[in-house]
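We begin with a single chain expressed as C-alpha cells, specifically the form predicted on its own.
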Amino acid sequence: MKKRITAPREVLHELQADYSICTKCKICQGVHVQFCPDARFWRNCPAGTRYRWDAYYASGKMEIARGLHVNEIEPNERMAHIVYSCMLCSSCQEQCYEVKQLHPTRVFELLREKAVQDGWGPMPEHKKLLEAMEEYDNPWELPKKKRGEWAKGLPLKNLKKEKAETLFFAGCTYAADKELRNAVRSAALCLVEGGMDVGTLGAEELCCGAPALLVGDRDLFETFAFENIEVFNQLGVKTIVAPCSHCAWVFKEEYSREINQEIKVMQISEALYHLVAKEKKLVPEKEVRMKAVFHDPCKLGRRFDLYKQPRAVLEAIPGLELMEFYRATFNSLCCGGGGGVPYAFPDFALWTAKERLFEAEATGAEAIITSCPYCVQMFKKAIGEKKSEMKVYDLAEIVLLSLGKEV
C-alpha cells in the first residue's frame, strides 16, 4: 500500500470486523432518546429518514461494505446514491460505539475511498469540485488574486512578508462566499481584539483538501495536505485558528502526524472560549437581546467533543437567552451540508436543513447560532425557502457585536 503522508488510515477491508458483525439492531437510526424530550425528533439519520429504505441507514451501508468485501454484490448507480447521500454526520457512530464499539463513520469514509479507487465514485457533481480544486486551488473557482479579499482593511499581518504567532486560516468557503464575509472578518477581528498576534496567507492560502477527502479522493487530498504542511512548518507560528470546522477537522486529525508538534490547532469556537470564558481577554458588555439556539456542527461536536466551549461563550453575552434544540449536542441533527451532499443532492440537503429549521422554530428561538460556513449557508437557504423569520449567525458575529465593534 502506498505510504500516507497524513494520519495513518485503514483501507476498507481492515474494518471487516466492524461491518461483518453489525447485527442490524437499528440503534443507529435514532438519537439517545433519554436526552430528547419529544418523540417527534427521535430520528437522526437524514438519509434513512428521507428515503425510508433500510439500505440508507448505517446498518444498510455496513451490509454494502460486507457484500463488496465477499463479492456478493456489484456496484451500481443505486449503490453510489446510497453511499454518497450519507452526510458523514457520525450520528450513527454516536449511538453504535456506546453499545458495540463499532465505527460506521470510518467504514463509510473508507467505502468512498474504495468507490473512487474502483471507479464508481464520486458522483459527477463531485468531480466538478475536484476539477476546480486542481485548477483554482479551491472548489469554488475563486481566482487566486481574490482569495485574500475578505481581509481587506483588517489589522492582520501578511505571513508571507512578516512573522506572527497565530495563523488565521480562513478556508475556501469563507473566502469565496460574500454572504459569509461578515462572519470571517468578525472571527479574525475578535482574535485581534483579544490581543493575539494574527496573520494570514492572503492570496497564497490553499484549500485544506477536506472536500476531496469527504468524497473519497485521498490522493488529491494529500496533494493539498503536503503543500499546506510544508507551509505551516516554515511559518514559525505557534497557533493555527480556523473558523471553518472542516479545516480544523483535517488539520487536527489528518495533518497531525507531519505538522510541527509545537503548533496548536484551534477552531474559532475554541479560541473564543479561551479569550472570553477562560482568560477574560474579551469582555462582552453590549447587550444582544435575542432567544437563540446553538447548532452543533457535526465535525465540531461529534468529531471533537466541543460542546461546552461555544455555549460558554454565548452564556457570557449579556441579554442573550441561550436555548437548546430538542436534538442538541451529541444528539444534533446535521444541517444538511455534510459529506458533500449539497452538491450532488441539493434537494435532499435542503430538505434536511428545513427539518432542522422546523426544530429551531419549535423551540421558540428567534435565531440560530453556529460555527461552520456550511451550516450557515444551509440555514440561510432553508430560511429563504420557507420565508421564515428566523435569523442565523456565526458565533464570531455575536461575540463581536457584544464587544460593540463592527467589521
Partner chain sequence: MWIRDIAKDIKERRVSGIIWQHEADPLHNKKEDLERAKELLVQALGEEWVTDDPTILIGYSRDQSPFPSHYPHLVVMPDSTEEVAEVYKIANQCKVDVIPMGTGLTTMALHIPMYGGIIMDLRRMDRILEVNGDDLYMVIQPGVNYLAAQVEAQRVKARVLNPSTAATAGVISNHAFCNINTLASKFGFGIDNIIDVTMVLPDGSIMKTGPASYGAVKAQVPGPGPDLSSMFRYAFGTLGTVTEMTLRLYPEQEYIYQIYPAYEKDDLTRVIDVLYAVANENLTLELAHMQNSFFGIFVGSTNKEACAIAKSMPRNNFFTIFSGTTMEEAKLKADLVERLILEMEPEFDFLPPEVMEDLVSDLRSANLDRWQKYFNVTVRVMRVRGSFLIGALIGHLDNFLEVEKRMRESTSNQIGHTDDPLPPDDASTYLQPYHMGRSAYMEYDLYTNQGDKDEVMRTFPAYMRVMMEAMIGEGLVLACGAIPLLKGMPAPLPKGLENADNLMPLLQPNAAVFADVFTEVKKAVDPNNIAARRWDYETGLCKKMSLI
Contents of the next structure:
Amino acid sequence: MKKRITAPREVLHELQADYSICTKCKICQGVHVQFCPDARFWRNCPAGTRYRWDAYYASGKMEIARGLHVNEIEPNERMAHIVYSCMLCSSCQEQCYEVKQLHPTRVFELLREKAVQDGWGPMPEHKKLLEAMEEYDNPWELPKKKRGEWAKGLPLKNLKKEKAETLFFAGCTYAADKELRNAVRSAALCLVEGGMDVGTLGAEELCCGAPALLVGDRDLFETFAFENIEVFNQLGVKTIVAPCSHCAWVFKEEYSREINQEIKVMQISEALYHLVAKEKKLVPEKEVRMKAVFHDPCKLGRRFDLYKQPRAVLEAIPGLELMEFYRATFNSLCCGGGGGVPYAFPDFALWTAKERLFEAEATGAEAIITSCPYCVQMFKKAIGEKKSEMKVYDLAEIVLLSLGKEV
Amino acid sequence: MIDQGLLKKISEIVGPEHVLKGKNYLSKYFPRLEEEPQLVLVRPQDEFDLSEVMIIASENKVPVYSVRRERMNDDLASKEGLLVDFSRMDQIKEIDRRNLMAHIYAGVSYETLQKKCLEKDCKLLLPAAATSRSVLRSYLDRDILLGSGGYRAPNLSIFHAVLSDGRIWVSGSQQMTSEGIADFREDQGPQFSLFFGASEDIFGLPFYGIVYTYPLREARKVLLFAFDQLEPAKDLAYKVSREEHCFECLTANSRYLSVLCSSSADEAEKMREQLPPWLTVVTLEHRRELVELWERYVRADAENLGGKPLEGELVEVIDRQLQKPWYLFERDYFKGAMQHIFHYDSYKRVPQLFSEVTAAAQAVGYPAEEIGQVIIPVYFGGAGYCESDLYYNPDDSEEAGRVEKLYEQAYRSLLDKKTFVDKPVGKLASMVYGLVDEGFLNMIKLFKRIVDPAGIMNPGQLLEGV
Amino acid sequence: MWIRDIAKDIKERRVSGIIWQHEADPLHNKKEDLERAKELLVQALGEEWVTDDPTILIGYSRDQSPFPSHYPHLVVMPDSTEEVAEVYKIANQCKVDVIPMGTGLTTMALHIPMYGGIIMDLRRMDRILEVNGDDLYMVIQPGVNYLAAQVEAQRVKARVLNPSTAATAGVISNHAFCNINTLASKFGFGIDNIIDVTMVLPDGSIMKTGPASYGAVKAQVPGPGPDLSSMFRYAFGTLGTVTEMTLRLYPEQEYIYQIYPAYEKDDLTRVIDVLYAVANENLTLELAHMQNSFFGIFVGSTNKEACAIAKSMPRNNFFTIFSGTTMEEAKLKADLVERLILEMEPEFDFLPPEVMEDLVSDLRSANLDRWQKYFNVTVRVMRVRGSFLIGALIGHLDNFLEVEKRMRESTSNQIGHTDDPLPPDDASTYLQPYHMGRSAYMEYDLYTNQGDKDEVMRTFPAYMRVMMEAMIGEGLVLACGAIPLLKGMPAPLPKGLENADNLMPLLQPNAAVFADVFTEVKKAVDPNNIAARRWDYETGLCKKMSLI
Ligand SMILES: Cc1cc2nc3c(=O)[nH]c(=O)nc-3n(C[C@H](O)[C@H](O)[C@H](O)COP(=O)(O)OP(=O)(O)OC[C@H]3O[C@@H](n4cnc5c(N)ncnc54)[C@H](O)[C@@H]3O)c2cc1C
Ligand code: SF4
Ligand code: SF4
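Can I get the form predicted in complex with its partner chain as well, since the one above is the form predicted on its own?
Once more the chain from above appears, this time first in line as the rest of the complex follows.
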C-alpha cells in the first residue's frame, strides 16, 4: 500500500455555479466559428460527435452534474459510459470559457472523481490500469528492471548516482512502448546535443500518476505525486523535461503546488523551442523533405497555450513544409487518446483517431507530427487500420533527423 | 342559386347600380364574349359591403369569383355566380413615407399610386408582366417587378381578405396589433397568409393591403448594351445583379422591346430595325458619386463581354418605358392577342431553355424570330424570370391554333427540363399541378376546406384539371 | 454522527429525489403506450437511436430559460425523412407526443417537453445536400448548423443570414423560430430565406413545397401557386417537422469596410431618426443599433471588463458594415453614410477603428475582421448573470422610442438599481431595422441568474411586466408567433372566458380568425394531437406553458 496524502482538494459541488448556469447554448459543440475554414470540419467534441445525444456533449454532462447535485438522477451504466467516454480534451471548455467563462472540462474531471468516490467509476478496464500502477508503479505492467531500457547507450546521467541540471522524465508510455523508443531517445538526445546536462531516474522512475487522475482516482494520483515530488525536490535539478504531454500536464498543474519553486518544468516541445528557435543551440541543417501537419496534443495546446513553440521548431527545419489542420491550435480535434478512453472504449478512440487522420489527409500532408505518446500511438493505430500512407513522427524525431543524427 | 330575391338582397347592400348582369357590363372582363354570360357583376364599396355579400353568398351556396385580371379567362363567363369587382374600393388610405409603405385598397392601380407616391418623395416597384392594374393584386400574385435586381422581394407587407363566411382574414402583425404599430408581414403563428399569394383567390378575396415603397434617389442612369448573342447579354445582367450594381436590369430581344415600347404594329416594326438582336438594360440609382462609380464598373463589365454601349434617343425611350407598369394585355395591340410563356430558372440555363421555345416554334411553324423574349434577374441573379411572348391574330384560327400548340409543346419540354413555373393558371395549371407532390396538393385542399367549407370561393380556378 | 454519513444524510433529506415525474395523462404518454412506442421505435430506427435512459433524457430537460427541468419520456434521433415519418406514425399509433428539436436555443423552453413524450433530436440529419453559389441556394437537413452552413456558403462566395446566436444553432430550427440578424435591413430575415421544404406532417405523410414539389430548379421564387414553404415557421412543431429545406443564400462581395457611428446621449429620439435614414439608404450590408452595454458584453472577455468597456463606450452605437466588389466601393458607401449621419445629427461621433481594434485585440471571438463572417459573440449576454430574459418585439422604429422608455422605467421599478454598470434593471436594448427600416426588431435583454431562484423571482415579474406593457400598452408584437404560444393559455376568468381562445375574439378579433384557422388545420393534420401538443382539443386549454 502506497503512502497517501490528504491535501485539500476541489470537489464537484464547488463548481455548482458553473454547471447550474450552463445555459445549453451549445457553443461547446463546435469549433470556434470564426476559425473554421471548411464545413466538413466544424465538430470539436469526439464524444458528442460519435454518440450524438446531448448528454455526451459538454452541455449534457453539465446537466448530469446538476442532476446529480440536486439528486434528480442516479448514476447508472449509461452515466458511467458518458462520463468515461469524454476525452477530457478541453475543446468544449475552450469554446465555453471564451464566451461564458465556465469550466466544463474541470467539471467532468471532478465528475470522475465523484464517480470514483461514489463507487460507480472508473470503468473496469481502468481499474486494471490502476491495479498495475499499484503493483508495477506504472499502468503498463512494465517490470522495474526494464523501465530504464529505453535509454540504453545514450549519454545520459543516472540521477540516482550523480548530479545533473536537467531531469529527463521519460514517462511510462515512452518507457514501455517499443514503437515509441525512437521518439523518446530522440528527445533525450536532442537535449544532450543542445548542450544540456541531462540525467534520468532510470529504473527508479515512477509513474507521474496522470492515468489515475484522468480516470478520477485522485487518491492514487496523489500517492505518486507525493513520492515524485519528494524525489524531484531532492535531486537538485533545475529543470525537468518531460517528452510526454500528460506528465508535463500533471507536473505543471498539480505538482507545482508542492514542487520546489526553482525547478522549471518543460514539455519537450518547449525545450526544443528554446534550443532551436530561441537560443539556436541546435541548428537543423539537414533537409527533411515532407509536407507535414502539426497535431496539437490537448494537454499541451489547450491546457498550456503551447501552440507557437512546436511550430517555431518545425519552421526551422529545412525542407519541411509545415501545413495546418483545418482544426488547428485551440480548435484542434483530440486524437482519441485522451481521458483514458482508449483503454475503456478502444473502438471509439480509434474512430476518433481515424476522423483526425481523415482531416490530415484532406490537408494534403504526408505526415503528422505531434508531441505526445498517446497521440502517436493513436495515429499509428488509425493508419494501420485505414492502411493509410500517412507517416507519424514525434517532434523530437524530426529535430534529430534534421540535425543529421541517429539514435 | 342566384334568384331575384338574392339579387335584391345584394342590391340592398351595394346599391342596385353595382349589381349588374349582361354582356354589356361583362365584356369589359371577357372581351371575346359571344354568349350571354351567367355571371352577375357585384361592385362593393368597402369591406363591409363585401363581407355582407359573402355572408349571403355562403348562406345560399353561390359561387363567388373575383376579378383577378384585366382580361379574364373566357370560360368563366358562362359560370353561374357572382363576379366581384374591386374597382370601387380604390382609396389610398395612407402613404407612409417614413416607414416606406402605402396602405391601399384593391382597386388602386399602379398609375394612381405611383403618381401619389412620387408626390410624397417615394415610388413603387413596377411590374414587368402584370395581368391586372391593381397593385395589390399584382403584388399578391407575385408579378415579376422591374427593380427585382436591385431590391429583394416581396413588396407586400400585410393584406386583408374576406373569407367565404364574411369574416376578415388579416395577415401579419395586424393579427395582434392595430395598423400603424408594426405593419410587419409575418403571421403571428404558422405562415398561412402566404397561402393566399398566387392562389387565384380560392381561399378569400384580398381587398386591402400595405405595399412597399422606395425612396427616390439623387441620381439615375440608364445604360444600354447591345449584343448579337444572348449568352454574353445575359451574363452581363447576371454579373451586375450579383454584384449589386443595378436597380433595374433586364435582357431582351429586339422583338420584345419593340413591341413593349411601341403602340402600333408599324411603329414596332420600325423600332425593331433600330434595335440590336439582344439588349441588356441596366439602370443605376443612388447618390451621384455612387452611380458614377457603378457606371464605370458596369461599362467595364459590358466591354469585357463584348457589349456595345448604346446612347441617344433609345436611352430615353427605354427610360420612359421603365417609368410605367408593363401590362401583358397592352401587348395585344401588336397582332390582336398575345400568349406568354413564363418560368424561372438558373441564369446558366436561360439560353438552353429559350432555344427549347424556339425549337417548339419551328416544329409548329411559328416564326421563331417573332418571339419576344426577356430575362429579368431576381434575388441578385439567383434566378432569372424568363418570358417568351407569342403574338398572334386571334381571328386567324390557324395561327391561333399554332400558338396554342406551341404553348403546350414549349411548356411540356420546359417542364421536362424541370424549369420552375410559379403561378400556373388555365391549361398550364393542369400541366404543372399534375406533376406536383400529392402532400402539397392535399395541404392546399385542406386549407381550402377549412377557410371555405362550402367551396364557393373561386371554385375550380386554381387546381384546374387536378 | 459520523462525518462520512453527512453526505448521505443530506441526500436523503432532499425533497427532489426522483426524476422529474410527469403528471399521469389520461390520453397521452401512458406507461404501457410508451413501452410499446419504444419497442416500435427501436425497430424503426435501431436501438442506438432510441433511448429512455434518464442520463440521456436529462440532457433534453432544460434550456437557458429559468424554467424548471421537464424530462421527455423518450429521445430519438432519426436519420432521414422516412424515419421522421416513422416516428410520427408510431407516435400516433401509441398516442405519444412528439417534439422536434433543432438545437433548443429558443430562450423560451420551446422544445422542452412540458408533457413529456418523445423529443426528436434532428441533429443526426446534418447533411448539406447541395450548395449552389451561382444560383444562391443551399439544400440542408435540420441538423445543419450555421457554423457549417456559413463556411460552406462562403466557399462559394455567398453567405447565409446568420443570427447573432451560437454558431451551432440549427439553421432550419432557427427559421422555425426567428432568424433575426444584422443583415435584415438589406436582406430580411427568417421567412425571407425559405425557398422550399420537405415536411413530415403529424400523420406521417410527407409534403414537398415550392420547387421541391416537382423536383424543379430551385428558382428562388415561391409557388407553384400558394406558398406553403413557411408553414412550419412559428408552428413550433405543431404541424410537423421539416426534414429538408432550400435556404436562400445572398451574395458576398469581396471587400468589407466598417465604420463605428456613436451617439453619446442616452436618448433614442435622434438615434431612431438617423437609423431610419441609414436603413433607407440601403448601403449597409449589416446594420444594427446597439447600446453600450451590448458592446461591452460582446467585447469584454470577462464581466468586469465588459462593465469597464460599457462605461467607456458611448451610450448608442451603430453596427455598420459595408461591402463592395472593390474597396473603393465599400469605402464610398461608408463615406456616404457617414456624411448622411453627420448632416442629420452633428453630434454623432465616429469611433476610430484603432480604438475598436484595440478593444478587441486580445479576443478571438470578437475579432473585428471576422464579425461580418459570423457575429457569434452575442451568446455572451448569457454570461452576465447566467441567462437572460429576452424582450423580442417588432414594430415601426418610431414606436420603440416610447416603448423603450416605459420598459426601462418599469424594470427599474420592479427590480431596483445597483451601481453595477450592467445593473439588473438596465436591460440592454438593440434595434434591428428590417427591410430598409420599414419595421424593426427591438431586443430588450434582462439578465438573470438561472441558478439563483431568488434572482429569477426578482427579474421574472419585471420581465412579464415590461412585455405586457409593450404588447398591450403599446400594441407591439412579439417577434415570434404569439398565437400558438398563447393558444389555450388559461385565464383566471369566469366560465366561458377561461382560456385565451375565448378571450381572443374580445381582445383582438383579427387574432381570433387566425387562431380558429390554425386550430382547424392543426386538428386536421394531427387528429391525435401528438405533434408538440400545446393545448387539449377537448378543453381548449393547455395545462403548462413554456412561454416566458
Ligand atoms: C444568447 C442567445 C442569443 C440569441 N440571439 C439570436 C439572434 O440574434 N437571432 C435569432 O434569430 N435568434 C437568436 N437566438 C435564438 C436562437 O438562436 C433560436 O431560438 C434558435 O436558433 C432556434 O433554433 P433552435 O434550434 O434553438 O430551436 P428549437 O428549440 O430546437 O426549436 C424551435 C421550435 O421549432 C420547432 N422545430 C425545431 N426543428 C424543427 C423542424 N425541423 N421542423 C419543424 N419545427 C421544428 C421546435 O419544436 C421548437 O418549437 C438567441 C439565443 C440565445 C440563447
Ligand atoms: S458548457 Fe458552456 S458552452 Fe456548453 S452549453 Fe454549457 S454554457 Fe454553453
Ligand atoms: S472534453 Fe472533449 S470529449 Fe469531453 S465533452 Fe469536452 S469536447 Fe467533448
